[in-house]
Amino acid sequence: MTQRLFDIVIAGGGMVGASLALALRTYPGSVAVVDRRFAAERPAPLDVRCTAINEGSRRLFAGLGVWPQLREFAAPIGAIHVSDRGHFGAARLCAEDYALSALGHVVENHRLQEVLGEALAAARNITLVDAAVEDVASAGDDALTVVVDGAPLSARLLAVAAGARGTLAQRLGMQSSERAYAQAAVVTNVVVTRPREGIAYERFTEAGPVALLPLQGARYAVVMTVAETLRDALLGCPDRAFLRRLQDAFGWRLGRFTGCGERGAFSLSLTHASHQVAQRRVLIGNAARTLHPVAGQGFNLALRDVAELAGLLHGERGVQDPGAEMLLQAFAERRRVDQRDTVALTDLLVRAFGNRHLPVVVARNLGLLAMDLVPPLRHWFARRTMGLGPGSPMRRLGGAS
């Protein structure tokens, strides 16, 4: 059987894998993206989720040439309001404090995937393979043999972006650890009677954080964290009952919730691979780690991995072999601090705001007030959540709209 030769094979053509492929659209070697979603007669199911793209990620998409298309569907976030239900602490972040038109933008996942997919199909040096990766074996020191639907591909580098709970990373010998939060995120979109243009909300409740992100019109994307045991009940209850539960948790800042779109849910856990790189292998996105959705950091962190890896592969260090150990170790080292700090920040928020002991409640609300009243603390938090903190490759990207 003839073995097709590629410099880089990306396993997974979702939002992260497609972004990496587009970042390699001018790479001088050959790139293949392997995913079953490329069959026109077998479209992927509609994703009801939305993604908050921070300013750093917007800069990456601008550099990839897809931001003009995404902007058509994107709702800007001009301010973020953070509060603790039933307590005194609150903080507000505003784009104008950073001379920006927006802190980030909200895009429905299916729109984002559609724009990325169209750009991917138009990229001349990228081969789309409608298949699934079944196995990987070493082909000596210079390449891997990647088996896709029984046919072998040869890859000098395999980038795995195939999701959080797949078995491919495990088959590669790249094990991960998992700590369940015993929570689920229920996602949908709602219509409100008093929309406040450009304002996103993160409201911490006894059950977990509730995020409302502005969409176009009077709609908001909802990410509602609940106990895992309530997941099925909230998915199966009538819209009116769900909206009543959401109204009780969030309050009346946006008026009454009058309509509800399709609901979905996923279990929440903190997972991370023991090693992100190995011989001619690298994990990116959810294949490397999954975070709690609080503060919307997971996808944006993955895109910072994409930016760093693509920069190295384009020859920033003069390395010609895309799977060279020196290159992969440089990638892991450059990303170590940002990954560690972002994981720690999201986990701390979940733990601190999930604790109902009075001293912890008082401390976290004082912390919110301090963030609101002390500019250096607020600016540190804002720049980190915008993806422009220390160690971020997005700081090297231009800020053109």
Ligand SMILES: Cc1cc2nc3c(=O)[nH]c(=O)nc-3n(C[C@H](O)[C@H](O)[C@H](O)COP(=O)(O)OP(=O)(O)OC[C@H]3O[C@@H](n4cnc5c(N)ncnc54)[C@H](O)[C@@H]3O)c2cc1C
Given for the second form:
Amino acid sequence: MTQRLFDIVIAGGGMVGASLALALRTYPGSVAVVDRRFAAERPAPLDVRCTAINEGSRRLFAGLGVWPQLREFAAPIGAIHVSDRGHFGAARLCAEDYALSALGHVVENHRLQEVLGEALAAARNITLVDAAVEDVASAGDDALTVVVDGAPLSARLLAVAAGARGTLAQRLGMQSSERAYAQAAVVTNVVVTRPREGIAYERFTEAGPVALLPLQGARYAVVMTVAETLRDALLGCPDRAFLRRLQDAFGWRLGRFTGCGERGAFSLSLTHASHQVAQRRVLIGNAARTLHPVAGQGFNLALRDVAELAGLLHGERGVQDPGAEMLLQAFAERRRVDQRDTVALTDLLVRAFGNRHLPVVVARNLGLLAMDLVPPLRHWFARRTMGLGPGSPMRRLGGAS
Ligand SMILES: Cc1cc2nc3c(=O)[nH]c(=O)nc-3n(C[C@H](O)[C@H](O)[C@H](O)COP(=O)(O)OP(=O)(O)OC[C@H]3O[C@@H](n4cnc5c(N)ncnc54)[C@H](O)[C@@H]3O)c2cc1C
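Next up, the form predicted together with the named molecule. The previous block was the form predicted on its own.
The complete assembly is shown below, putting the previous chain first.
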């Protein structure tokens, strides 16, 4: 019996794998997305997180035709207020300085996954397979034999978007290094008594950064970073105790926190695959790297990889071998600088704001003041975090609304 052949198999249909598949909806070859989330009778576990989608990512989703659906659930960020608890430094970034209606938008992850899932189900060249990719059995000159729930399947390119927790990348011989931050992010949604429409807050505290991102209504998405050792206590304590703790860390800018939704917690580490591409394989999203959520960059960076990879696969000269070494090497090379700089900027923020030594405290507060008072510095930072910095494939996308 001949094995079923797909041009591209995407292992993992999470936010990144689904986005890549959607970016290939007009690809002239065949595409399969494999994940155990496609059976209607077994819904995927609820992700209680929210994601701040920057302007570059919004443009990508607009180009993929899903922005009108996402906008229904998205809350715009008109300004971002950054402060250092107990110190003088503060900075503010405003959308109007960049002639934009918003710096970014906040969407609940389950909504994002839902919109992407509906668009994928409607795409004619994409096959959704409710299974798991287990391994690669053999690698021929033209294709890989991929083991999917024990059965072989041929793929000319295997894109691994299996997240950070999966072990698939390691099984394929694509190793990662990991540096734990010894911190966990506790996430939930809260209701406040004095919402300030469209303003997002990033407050650095001694325990770690606390982000409040506006949602629709008087709700905010919270990402509260704490020492890993406090993770379980903050997950398990009664709502009132949690809200008191949050109020203490964040202060009273939004009035009183009066209620919160389900809580979730994520251990934080910086992981980095030593090679993002290998023979007919590419890692994408959390399978390639994980970042601290301090600047909301992980998914946005992954989408820039998606845009670049999909652009190369579509090619300028019609159908080509999607697993060709030259194509994969070109992808890795084009993405190298943006990936390196985004990881470095995120890690620098964690280290600088996690440091209690007086010279560092003074330096970082001067840095915040400088960002507030020196427009070119502020603009450089804003364009990077909006996903429109140098090397970003989103710069090539228009501002379609
Ligand atoms: C607290 C927190 C807040 C964040 N906030 C932001 C933010 O505001 N902005 C931002 O840009 N980023 C943010 N991020 C980062 C963002 O959440 C990640 O970049 C994103 O979730 C990565 O998605 P993914 O699809 O790569 O992985 P996942 O979401 O982990 O998806 C992986 C998928 O692969 C499937 N899978 C696993 N193994 C296999 C297999 N063997 N075969 C087939 N399928 C498999 C799983 O079932 C799953 O569906 C945040 C992260 C955290 C922790």
